[in-house]
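A single chain comes next, written as structure tokens; it is the form predicted on its own.
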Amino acid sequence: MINRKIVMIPGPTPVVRSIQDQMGRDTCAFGDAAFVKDYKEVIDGVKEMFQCDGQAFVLAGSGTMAMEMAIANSTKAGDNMLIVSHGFFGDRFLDVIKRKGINVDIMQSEWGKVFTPEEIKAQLKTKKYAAMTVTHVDTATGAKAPIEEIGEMMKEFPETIYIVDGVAASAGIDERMTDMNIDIILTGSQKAFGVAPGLAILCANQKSLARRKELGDTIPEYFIDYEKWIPIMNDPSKYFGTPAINLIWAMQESLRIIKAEGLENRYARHKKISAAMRAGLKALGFSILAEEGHQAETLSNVLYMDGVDDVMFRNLVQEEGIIVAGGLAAYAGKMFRIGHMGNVDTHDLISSMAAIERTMYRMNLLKKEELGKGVAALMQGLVD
């Protein structure tokens, strides 16, 4: 018998049937007067989530696009800007950033550990920085970043633009822009949303919208101007690109499911699921990458013990139903990268745990006897 496959890697994350049937539907025009009204209401409700008292974007592309989106409406060359990376992903924005004639400082913490705001303090003294860069989760290494207190920090430096890259946090870690200092937040549909991938979203407050009217009439980048798309978030019935309907949809439908479960509700399940998972990984005697007290809620990077195969793992776990993520730069082949955000259900992580076991048995790790132990550790973090 062929099991079915579950994907369970950080992302795109598995998509529940209401929002697969959202982009099922039949596509419509774009100034459609039915989807005008469905789109003003998915702008609005994505600001109205992230606390944003500025414009929220949200647009065809990827998270990547929203990266450099904030770098483009918040700096000009020449400027200072600082990164503050903790993985892979924290250290792409170094790349977008040296493209544009920038000055740039880059913290690179060791994986699976994250900077202090004392220590960002410290370097954001040394000079006068534009804007600043902070991955809330890099899921390359899962360590989740301390964005609310950096904020408070942030406060002594009002002439920064702290950005956060919520791409694997939002949707399933609180972030509030409002009360935790940020200026901008950008994100991605395929995650935590659990829509598909497709939908670059960000979010800018009100200094961070001032900003970009600083840096003059026009800026170098043109689809990513926050002034070619604040009429059209405003209105969207007129027209700069064309939207993807669909997934319009579908995020409207992410949406939906957010509010029925009430944000703190579902932030509260991404703590539970991921102590969980954890706890059932622990149990088969796997051990996490990141740092006591800076796991993140939404996936677990996970080393290997002495002497695995990892992509015998991999493959086989992918056998056993389950698509699971490899590591990435000096972690490949060292770990596993398994997600569980968004909407991930309790048959989700439970099929995940035992097709691990499974896989362990076949590889001689887990005696047969020893078979249930990480299910149980699970399934007893889930009832607790």
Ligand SMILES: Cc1ncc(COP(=O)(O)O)c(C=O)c1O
Contents of the next structure:
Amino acid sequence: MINRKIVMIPGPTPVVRSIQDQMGRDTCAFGDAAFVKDYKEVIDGVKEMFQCDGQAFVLAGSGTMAMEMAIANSTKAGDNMLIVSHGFFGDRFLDVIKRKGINVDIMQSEWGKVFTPEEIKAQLKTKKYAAMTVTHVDTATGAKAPIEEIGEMMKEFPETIYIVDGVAASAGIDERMTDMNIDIILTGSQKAFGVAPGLAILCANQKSLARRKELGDTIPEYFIDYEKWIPIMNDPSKYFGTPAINLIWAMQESLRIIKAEGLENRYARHKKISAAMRAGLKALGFSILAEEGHQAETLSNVLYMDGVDDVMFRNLVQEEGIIVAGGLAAYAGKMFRIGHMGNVDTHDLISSMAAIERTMYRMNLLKKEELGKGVAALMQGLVD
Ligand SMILES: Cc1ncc(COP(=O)(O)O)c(C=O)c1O
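Taking the form predicted on its own as the starting point, write out the structure of the form predicted together with this ligand.
To see the whole picture, the full complex is given below, headed by that same chain.
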């Protein structure tokens, strides 16, 4: 009997049937009046969700495009920029920025740890930075940055655009631009929104929109220029680039699901399931890379005990029906990464833990009479 496969990597995440149905609809003309209304609803919904006082952009693309869009509309060649990196995706900003003639400083934490607002403040005091990036959750480490506390500290640096990469956090962990003093949030559709990959999402507050104006009539980038898209975001019956129609419908359904659940409830659910998943993993003898107090609600990066063959482990977990991701860079072969975000349900979580246990049994890492230890700890956390 072949097990059905559940994708539990940290994005893309399981896409529920009602969202899949939207992607399977007959594609209409982008000027179709009903679609124009749907697109506007999505743009307004995103804006409201992130408490954005400026402009939301929902475009065909991936998270990386939104990263580049944030930089392109905040800085010009010769500016200083600070990257606060807690891992692989924080470092990616360096790749983006290096091409643009921007003077960049990067703070790189040990993987699994995050910088405090005080440490960042000390760096910000050394020169005038046009912009700063912070990755809310670095998917390579599972560590969560204190974006709210950093935002509070940023009030002392009003000339710096505070950019938060929410790709592995948005819709699973609280992100409110006005309350948290964030100027740009960028994200994608494929993680805690529970939509298939393909949408880049960016919210820019009034300060960010004003910075774009200061950069002049044109910037070197074309497709990701705020100014090209603002007229379309305000009136999606206008054309600049063909919208990803079916993904916009999928996003509309995702926002409907989020609204029905309630944002507060959704964030609380992510807290609960992440704690329960980690309790189960720890009961099985694993440890978590991210330090206590900074472990993300959306995914866990799980360190193997000595002697576990990563490829064999992940292949067997896959045979048991669950797909998890491997570690990146120095952690390749040393850990696996599992997502627990978006529209994952209790069945997904319990099946994942049980598949991990069956794998451990097959690899002689768990005795027959020990089977159920992880699931028991998980379920105790879920009913608490
Ligand atoms: C934190 C973070 N930022 C940016 C990205 C890049 O997004 P994408 O792969 O959609 O381009 C990812 C992808 O996993 C991510 O996890």
